[in-house]
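Next up: a single chain in structure tokens, the form predicted on its own.
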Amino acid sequence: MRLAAVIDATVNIPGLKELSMYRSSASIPFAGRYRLIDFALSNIVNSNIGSVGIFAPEGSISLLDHIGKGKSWDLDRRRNGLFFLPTSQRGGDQLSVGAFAALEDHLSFFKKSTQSHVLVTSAFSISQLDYTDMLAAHLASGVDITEAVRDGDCMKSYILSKDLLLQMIKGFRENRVVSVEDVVNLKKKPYSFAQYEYDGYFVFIDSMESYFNESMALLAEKDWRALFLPERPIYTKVKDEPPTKYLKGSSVKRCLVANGSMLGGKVTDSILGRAVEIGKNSKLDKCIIMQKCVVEENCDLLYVIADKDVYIKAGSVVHGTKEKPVVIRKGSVVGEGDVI
């Protein structure tokens, strides 16, 4: 394969800051078992792709805990696989893809590559984009730069020329650009530009709102099976525990369920993570509980996001709307009989 992939993690978007305040946006938990990241990483993959780094902002521990060396997308090879690139860049508040000042912090990995070509992508695109096609579709065109769109809307996917990208890293602060993305935007001279329609699976996750409404969505068969699709699989960390367990008197319905969890109660509707624990006589309607969590007996969860390692006493009420969720931050308990 002629390309070697950057997946841009500085960008750190305002609107999912509930969920990023203790991690990088790009290792916000998503669909039960995954993080945001997963889906660039596992379309890099599955697109033979074996050269990728992430960029990402200081203090990126969480996902870096989550990526490790790339073991769990056979990434971590002698030759080429997976590097993890922090930058200087602190992630702050804009949606502008392939920054130019965190890729000139890592000239070398571009210079070392062997590959012709660049992808630059987002880890908030949620697609089964194949990056084989759309490869061979630049090459085609004869174009500087070919953007990946979905229906007119920018999918954050951009392949352009090694050469090229390091001639925009030389120069942006002289031509007055900030990224990969504001190149496109701008259709700035004298680069020539194409587009790469896709027709498949595909969200962007940049709000609290499209997180909870595509999570929710996935609920629907459809929807899931357009997303996990058998002969392109998407990968997450791999973790020893044991399946789910379900106890007596238990009732769930329409939920994604992740492994390693003990489930009493009622769940309808709903996502749950790894590890997560429901009490027994529990109502959850339309909530998405992350890894390790604990809802004690007797609660009624309707409409709620709570972060990793949140704890729930018994007789907890939480209510939120469609409109607006009420999310618990990581590792918050919630006291007995409290009413939110």
Given for the second form:
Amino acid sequence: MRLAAVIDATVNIPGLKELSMYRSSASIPFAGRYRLIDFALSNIVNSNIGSVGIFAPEGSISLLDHIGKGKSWDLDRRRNGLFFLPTSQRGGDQLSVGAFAALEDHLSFFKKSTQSHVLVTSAFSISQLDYTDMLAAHLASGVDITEAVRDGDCMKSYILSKDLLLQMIKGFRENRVVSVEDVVNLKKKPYSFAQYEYDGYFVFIDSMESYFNESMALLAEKDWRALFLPERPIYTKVKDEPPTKYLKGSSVKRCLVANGSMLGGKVTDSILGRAVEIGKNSKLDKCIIMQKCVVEENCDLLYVIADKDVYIKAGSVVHGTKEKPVVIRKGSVVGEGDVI
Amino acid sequence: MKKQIVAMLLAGGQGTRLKELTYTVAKPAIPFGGKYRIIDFPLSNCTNSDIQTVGVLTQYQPHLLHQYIGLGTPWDLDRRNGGVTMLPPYAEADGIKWYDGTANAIFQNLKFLEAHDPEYVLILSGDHIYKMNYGTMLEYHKNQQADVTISVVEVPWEEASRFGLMETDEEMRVTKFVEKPENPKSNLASMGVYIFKYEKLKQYLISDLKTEGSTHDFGKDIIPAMLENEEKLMAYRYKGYWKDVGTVESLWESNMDLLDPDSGLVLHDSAWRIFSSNPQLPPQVVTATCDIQDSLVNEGCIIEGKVRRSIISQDVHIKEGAEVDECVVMAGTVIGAGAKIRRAIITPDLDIPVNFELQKKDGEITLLTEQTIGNWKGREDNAFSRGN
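Please move on to the form predicted in complex with the partner chain, as the form predicted on its own is already shown.
Now the full complex is given, and it begins with the chain already shown.
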């Protein structure tokens, strides 16, 4: 394969602050059993790219813990494989993919790689794009940089040659550009550009609104079928959770459900993470419940995003709205009978 | 390198009473609980008991087992020093020697044991569903300074005659071993779990080889010979869930026990997790038309129909209008719209036709296979009624 991949996980999206307060943005849970970065990594692996550098802010403990040596993605290789590349450069609050200041911290990743071309992407772009095909298009067109687009929307994934990328990193201060995305957006001279049209599943998560809406959209058959392709599986860190138990008297419909849960109540149009407990007579509608949350009996939750390890005591009522779901922070406890 | 204890897991059995389920895989590889294989239980018990060297003895249909266990990663047994070693029969200058009895299988792997030079050897079988701390048993064995400790479990008196039974004195020293007696005098059944002093084990395996008429079996030959010679045989009383899943009925029952909060078999237990090879599958999708109660469902499933008191393995698709009641559905099977199935173990990767019907009465359990579908009369009626 002629392609190495860069996942720029340095950006911190202010809109996702409520979910990234206690973790890297790239390790925000999505679709029940995954973290955002799983989609980018799986896509890369499913495109037969065997060399991946993840540029992440120093101290990305949750991300490092999730990815480890890349075993779940078959990237724990002697040759090539996964490189976790911490950088003191933060993309700041600006989402601009392929920040040169961060890439500059690890020039050896590029210099050591034997691949002639580099894919630059982020953890916020969720798609099933086949980068092999995109590379072929890039080579055929003869341009300097190819960007992926879907229905005119920029997917913030780019392919360029390694030599060109190194040249850009070297001169970015002088040229007054901050990232690969920046270069593309400015149509910086003297480079030539092309677009690669993709027509499969694609969402970009850059706000709580897009996070919630795209999660809910996944409950439609058309969407989950487009994302969960049997021939291109999404890999994630393996947990040894048992199958989910649906208790007597439960009613769970139109949901995506991960393993390890114990479901007692009535749950509709929701996404349930791993090892969640829903008590009897509790009613959940349009909720995202992350791993290891406990919802005791007789609760009523509507438009709620409960982050990991949230404990909701019996009889609580929490109602958000479609426009503004209630986000309950990681590890917090909602007291008995509380009404929010 | 000197080891305190090495486990030897006997996984070569066919399990003929499980019929079609074991035509292509060995009994320990049979799926269980919607996600596991039977062998996950003893292997996970080893991991949780901190036993780090395990030999797995295979013979009948070993391919899937070898592939499944691989380097032992899911059980943390991918170790440089020790870990899991697959031990199928092998050829020597004077020909291939198939394993001939449980004791003979261990005898043929004395070289493996010798290399690890253990003080104790734990013998396990890959046929049972149970969660057991072998570490506690080892402590007991050491404290008693026994030559062999045999794990026993109390079984109901009316069923006792189906088991190999240990008679003991008040101190739990074994006085007699009887295999499936007509009139049982004890209800302590041997679980097929033994801890030997390695030196004693070696001594008896070698002498057993020379014993004429021996079937080279632990229960039938080794244990009686040790009793005869007045070695110190201790019974270790295990308390907890234990089930031999040797028949279609008992395999079904044990699966159903997962749904009974009082059965003692709990998988939702982070302190004693059962590890298994995790395929990477999407979350389960439950649709607007589904109705699931009192059931276990694994990842990768799409449930559109009605599910009652059933175990649904990964990648199963139950289509709209289908009804599954008191069933164990193995991986990859598609249950067609409107099909009605009650009290069956449904084998993997089946394509069950639309409106298929197989409903067993209480007290009956059946194995639903490709052949069952082929024999189904409704198939022709269906074709006819479609009028095409």
